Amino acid sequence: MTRESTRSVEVSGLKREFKSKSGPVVALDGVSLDVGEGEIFGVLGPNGAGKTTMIRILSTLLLPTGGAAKVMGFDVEHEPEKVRRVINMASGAEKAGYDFISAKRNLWFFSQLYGMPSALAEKRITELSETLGLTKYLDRKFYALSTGYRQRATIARAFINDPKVVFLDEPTIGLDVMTARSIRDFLRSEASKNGRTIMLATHNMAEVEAICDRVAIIDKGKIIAAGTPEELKRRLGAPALVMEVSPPPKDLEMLRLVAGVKGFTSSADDERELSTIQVVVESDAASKGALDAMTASGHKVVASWRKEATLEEVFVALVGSGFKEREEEVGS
């Protein structure tokens, strides 16, 4: 996918504010991006970063308070009916069907909202169900399906009307590894074989690295970096430092004082009484400084190693902490 391709989504200076008792809350703050035809484009960020707000605006469910956005050349604010004819969307975090009718009747219902002829609707339901491994479960009531198969039906619904652009918000959240992989394979196929544009909002780093042609990292309503996953990772240069530390530190302020440390993220293993700390470093000297600082603070570094940068390290380098830490800051 090249940036010279026909643009399916164009966003320019997009803003959205919400009113609250304590004053206006800025969800999107001048976001600009474009997505090419047949591209899988990831919008990566922690909860509350503005991902879902952007998807809702682009799918005409929410009006912007500033800026502009077009989908397939149609303005989302002034030509919503034309936009709706060429798009569909799905969210992994929302209830996606009617419990007491079958999966097939759910798909049929949504096909009729798009005015699809009966024969075409039947054909699309059959094709999508076979591709997504849903065929044997079509006659089951929606409530009786497992989480994985409900989500397969939700994804099928998002493609039922043969859309040009599909917006997906956390499509594999809460799914087992095999189901998530199956859905990702389906998305890759739809983009490459059918030229569909897929815009994916997620905080799943691995998902973005696995299927996205390009990604925009969003935080606090702003795009802070954009490019291919490899381009973003190359910006970091030196590999990250990983430390297993005992006992788990109550805070990591000692690392903020080390020259060349650009940020960090951590996770605790209660069973082993260890913390795994990933530190984004500029150089070998910064890596040694981080190890020395941890030891000097009274903690034992059980193991340490260097590894190639990931998108999580890119985010850490840009904002100084990981998604988990950022969400804890927002919630506190």
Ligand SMILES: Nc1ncnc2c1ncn2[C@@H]1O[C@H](COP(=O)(O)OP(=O)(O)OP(=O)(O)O)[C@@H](O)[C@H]1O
Contents of the next structure:
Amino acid sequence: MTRESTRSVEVSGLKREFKSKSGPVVALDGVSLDVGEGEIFGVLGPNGAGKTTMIRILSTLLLPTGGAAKVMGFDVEHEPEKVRRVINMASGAEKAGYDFISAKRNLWFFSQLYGMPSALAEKRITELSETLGLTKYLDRKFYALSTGYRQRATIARAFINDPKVVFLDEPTIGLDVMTARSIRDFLRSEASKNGRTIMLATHNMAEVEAICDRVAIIDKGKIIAAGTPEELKRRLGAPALVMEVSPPPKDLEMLRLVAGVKGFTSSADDERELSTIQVVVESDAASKGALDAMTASGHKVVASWRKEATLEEVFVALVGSGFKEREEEVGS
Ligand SMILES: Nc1ncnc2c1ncn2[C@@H]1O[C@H](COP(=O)(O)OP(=O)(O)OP(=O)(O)O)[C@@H](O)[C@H]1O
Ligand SMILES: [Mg+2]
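The form predicted in complex with the ligand is what I need now, so please give it after the form predicted alone.
Everything in the complex follows now, all chains and molecules, and the chain you saw is the first one.
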């Protein structure tokens, strides 16, 4: 099979402008990306980056003002009813459901909107509730569910119609660690076992690292980096080798000569007569080269370990400030 035929989502030069009192706001500014079948694709970005706008366009709730997007080969602008037949979506921020009917009735209601035969609907509700740990709470009225269970029900709803592609906007926002984890486990199994494509918008980097096969980092409506979480971290060339060296070297010229070493920083601990050196490397071979060079220069490597860059470090390197600071800026 060619890659072409396994694309579930194709976005090309997508634009969306909103009119506002203070002039036009460009929410999406020429975004292009592809998502393969069975892939979990993360759209990661700070507040106002354009994530929700993208999810809404792809799930046919909003029209683009430029560019194009296809889901399972159908154009979101010109064939929305065909797109709707193969997708579903949910937003963690909304946790939508009818308050005065039970969780089960809610799921049933949505299954009927999709015209599912009764027996099949029953079966799906039972299965989804079991995998999402919702079974015990099915008979509770929606309003009486805790945030976590309401969210589980919202997620169940997004998979009720056996969708090929599911769009999720902040699926675990506001949830405790255990609930978030069980939802992530569920999403991962839906992608790997049932071949569903999942595109999720989030500003949670741990979420992306935990479940996304690939990620696009967006900021101000533009993709600023894309790849697997590993690739992004590697491309950044963040500190990957840390060594404690004794005695503290007078200079680090020996590291400069090692192929694949991109840079280093060090700090000396005079009391312990040690230097801690962080080496930015391209590959494991370069790490080994750095260790060998240090030993060959007459220094003892007391300890060494690999340090993985976090996506947060990647983001900081790309955008120049962390998410938290951004959020404070936006909030103030
Ligand atoms: N209906 C609208 N009218 C005017 N501007 C809008 C509208 N919807 C979104 N925007 C603007 O478009 C930009 C992108 O918004 P969007 O909601 O897509 O961001 P986001 O990445 O989902 O942010 P968050 O993390 O806060 O959910 C923002 O500047 C926002 O103010
Ligand atoms: Mg949003």
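Bear in mind the structure is a predicted one, so any value in this text is a computation, not a measurement. Numbering follows the first chain given and starts at 1. Whichever C-alpha set is largest while still superposing within 1.5 Å between the two forms counts as the rigid core.
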Check your understanding: Superposing on the rigid core, is the CA of Leu257 displaced by 2 Å or more between these two forms?
Key -> yes
Point to revise | Yes/no, Ser266 Cα shift of 2 Å or more between these two forms with rigid core fixed | key: yes
